[in-house]
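Given next, in structure tokens, is a single chain: the form predicted on its own.
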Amino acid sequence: MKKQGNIFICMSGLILAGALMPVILSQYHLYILTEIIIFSLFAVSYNLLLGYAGLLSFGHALFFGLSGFATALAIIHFPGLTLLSTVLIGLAASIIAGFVIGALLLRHKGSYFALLTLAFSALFYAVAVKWYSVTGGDNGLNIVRPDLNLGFASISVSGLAHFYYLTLIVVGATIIFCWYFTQTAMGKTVLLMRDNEKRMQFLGYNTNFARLILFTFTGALAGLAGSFYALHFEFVSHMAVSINMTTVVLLMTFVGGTKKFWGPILGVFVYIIFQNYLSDLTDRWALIMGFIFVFMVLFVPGGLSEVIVKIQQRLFGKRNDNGVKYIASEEGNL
């Protein structure tokens, strides 16, 4: 309980510190930070599916891009809608898609499931490219952020600072909720299903239904990130639903590490900072990022979060349940 409380305080502190960023950072760096927050939710949702449930999906960007397109289309065709209404439309689209696709695909496991998610992703990508009258094809859709209507007041989020605060509050609160979900009985059930599904079935759990709930939930989280992605860039194209986008979130998750909840968030921060830095130096930045990914998989499979934990253990040691400090050996003995 004490550890959980410390994690909650730490995440809350980060959000409070984030409230000071518009005063400290330039417009460019604030723009990058907003992007990091949005992709952090996307990566956390993917880690819940991969790291916690053990489901490798090559189609997670499907929900991300679908929600982005739904949000953009709502803004274009229903100009009177408020910002939160357009986000809810995108969220509803991702929930429905997650439930329907999950019901179809979760009967399969392992490589079959991964390949089927890839097939669905390719299908949605083809629709996004070919259905020019709706999606804009290669040109995508340009939008203008609507105002935030709170009922008693209407706030313009056309400026970056106001939109940053909205993103920090909504997405930050959602990430905290995701952490809380991992501490609930449902979250623990997902981990136990990953480790030994037959035992959970023997105990009376409906593992298929639990996986469907998780798949729909992670799809909704990716959809929320996709809505804010479209609002942040004020643009959405077929690339948001492509396999490239899934590859990006997969890379972010692996670089940060799947064993820690905060690992993917660290991976997003490192990836986006490196991407922006390397793209200024060379046009072949994607090749360098690919080498980094291969290096991480071969030599640091636990990601940067595992490296940080090991360094912390080396420097400060561990403490047992009685608070007595000890140093862990390579075999894990006292």
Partner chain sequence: MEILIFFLHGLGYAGLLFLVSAGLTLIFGMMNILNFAHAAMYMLGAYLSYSIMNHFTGQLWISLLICPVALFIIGALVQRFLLRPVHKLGHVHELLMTFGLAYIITELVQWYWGNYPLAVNVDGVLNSTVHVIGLTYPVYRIFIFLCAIVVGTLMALILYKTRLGIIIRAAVNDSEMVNALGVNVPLVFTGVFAFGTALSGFAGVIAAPLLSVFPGMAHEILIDAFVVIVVGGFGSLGGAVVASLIIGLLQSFGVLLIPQLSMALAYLLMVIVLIIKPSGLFGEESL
The other form holds:
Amino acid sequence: MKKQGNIFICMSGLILAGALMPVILSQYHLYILTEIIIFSLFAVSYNLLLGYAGLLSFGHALFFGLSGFATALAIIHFPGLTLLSTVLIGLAASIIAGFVIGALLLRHKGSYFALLTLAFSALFYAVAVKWYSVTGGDNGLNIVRPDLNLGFASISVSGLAHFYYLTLIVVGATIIFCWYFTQTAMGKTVLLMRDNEKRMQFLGYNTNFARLILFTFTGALAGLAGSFYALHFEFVSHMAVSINMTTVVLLMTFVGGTKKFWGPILGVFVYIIFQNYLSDLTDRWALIMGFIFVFMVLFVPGGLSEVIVKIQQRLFGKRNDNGVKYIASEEGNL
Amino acid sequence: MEILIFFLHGLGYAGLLFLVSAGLTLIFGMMNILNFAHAAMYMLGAYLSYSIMNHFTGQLWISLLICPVALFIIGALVQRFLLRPVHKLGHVHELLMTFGLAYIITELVQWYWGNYPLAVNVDGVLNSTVHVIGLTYPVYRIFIFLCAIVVGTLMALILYKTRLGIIIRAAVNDSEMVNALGVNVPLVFTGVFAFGTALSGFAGVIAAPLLSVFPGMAHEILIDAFVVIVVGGFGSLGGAVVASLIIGLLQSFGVLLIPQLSMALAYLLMVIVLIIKPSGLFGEESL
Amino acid sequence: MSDYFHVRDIHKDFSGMKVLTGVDFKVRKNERHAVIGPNGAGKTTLFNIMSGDLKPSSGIILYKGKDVSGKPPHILNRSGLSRSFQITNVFQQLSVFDNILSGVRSRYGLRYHFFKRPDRDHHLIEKVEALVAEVGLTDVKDQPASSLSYGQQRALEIGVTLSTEPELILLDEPTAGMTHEETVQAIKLIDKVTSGRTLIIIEHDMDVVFSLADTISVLYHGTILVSDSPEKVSNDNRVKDAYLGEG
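One more: the block was the form predicted on its own; return the form predicted in complex with the partner chain.
In what comes next, the whole complex appears, and the chain from above leads the way.
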């Protein structure tokens, strides 16, 4: 139970650090940190598909952007709504889309799945570009964050620090739930299906159903991230549903590493800091990112998190990780 | 008469679509790699053609000779040094590799040629028009369709009538056995990938005068080509022919009937096919 | 319950090639039924149809009075039928414990739960421990499946097959590739764990068949030649011809 204690200490430390950030950081850095938290959820949800279920989706931005649009449209067309209602509307949109598209893709895996997710994403992108009267076309939609109504009090989150706290609590808690999810029955089922789907079927698991539920769930998580994205930038455009947005989350996830839960979060940090500092130095930072990506596919398929784990093992010897298999093999060797 | 024009337009686009999706479906059917870089290669072919035609104004045939050869070499190198090493890691890594390549090629093209559309002009008979039953119609669109017919026929002949075709198809079914018979299977795969890439380069050269060249051209055709192979059936050459015709004509008449939603029609067709026959019109049922 | 499991007139062709041409036999409840036959008789195809892996071209399979032919594997499993694989097909990276847990939690409905952790459920843990002990793998229960010896892997295969607590067990050549001693052990194990259950076993090894089965069906050229007690089958001239003719 020592491990649990460690996790508890780490979590408390993180929460304390998170709470102090508005005091420590400048407005600009707090702005970037909020963005990092939002994209962390997006990347974690993407990795539940890619790393845990072994499904490569090129349409994840579809849910991100759809939810962002739904939230923005709710704010524009129903001015009385509170902030959480607009987030819930975005969430509902992404859940419905996830379920319908997931049902159509049910039978497909591997390359077919990748291709079809790309096609659906392209469809949503085309609609976002062409349906000018609703989506604002190339201009996008500008919004103002509504107040947060907690029933007993109404809090303004128009200031960055307040919105940062809201993001930290809601999005942060969702990311922690995602970690917990990987330990639950459903989380394990997803992992086992990737390893040996056929055996799972013969053990009474409806694997198509499980895939549909997972797809809808990850779509909803991406949707939550998308709503907060729209609220954070107070703007949403067809960029949010584009293939480019999926490319961004794919790069973040893969560079950080798909084999560890925290890999994608690390990837988001690296990517966004890269974007903000390297883009000042060179116009071609996206190209550099592309080369890094191809290099990693070739030589470091486990991403940065794999490198870190290897260094850690070299320095401190092999340690228990949060994965079941490590614990199993460790004790077996004793 | 207007309908005939739209019909011919549809055939022209169908021809282009076939040239792109034929290479895509060949690589997919033979090697089980969904090549996301395919459309980027098509774009590269188009841009190379633009630069070549800057030197030899209007002489399309020079591009038609050089670009496919250049793309063949690039394709062979990519397969040998980038795809073959990740094959053992599984299809997700192969997909990621082709995706990363597409990303890099797109970035490189924008860096070198810029971010704006460039016009490519052809001279001679290809730049003229013909008169058919009272209509004036550009020769070039008819030329595209003829190219597609020639390429499609040649591919079918090679695959089904020659010894090379037999080896390729056998290598797909049982690569170990064919390897044991003394055929260099990895070389066959490199060749197939390089040929598919050359084909996309060829399509790029053909497309450049019609659509002009711009960084978004890869993305546009990639989605349409994907719809073609979903509708036609993964890996089916015959399916690619039929689906290219359907999508080409659908796009063309869609513009005529419901201009706002012409693009959505193709997706709608794809969704219907997915629901009724998930393996595509000509696909094997054992997905 | 004479019609506990009834394979009725099953046909199967693969693109024109007729593999099964009318297979017919009945299995009583709590019976141990072996299906034997020379190579190429269609045993594996029959097994795959019974377990829900393949759909028959025609014919039905009655299980507890219901037609289950062509039902997906997970539905069959939930109705109490479980199969093993000829080539060990477990979760290689998982420990023995977790392999068994994957089936046990399915049996008790903990398949897709978003909040419960199966490894924290004492009821499930007890069930898993008991089954691990039953197949004799307690000493290695925390080792990954990939590190086990061949005999242990086969025992784990049977353990995973039993993990959903089936009443009807289908075993596909459980002793394939085993040494003589391993086979003896395996027979003992199968005998122990299938008591009080119905067993259908497809097997090459005649020692296994004759020491386990109550009834033997002989599959030959896609149809059942004879289905009777071991003594009668071993004295049947048609069976002798079938085997000698092939040999």
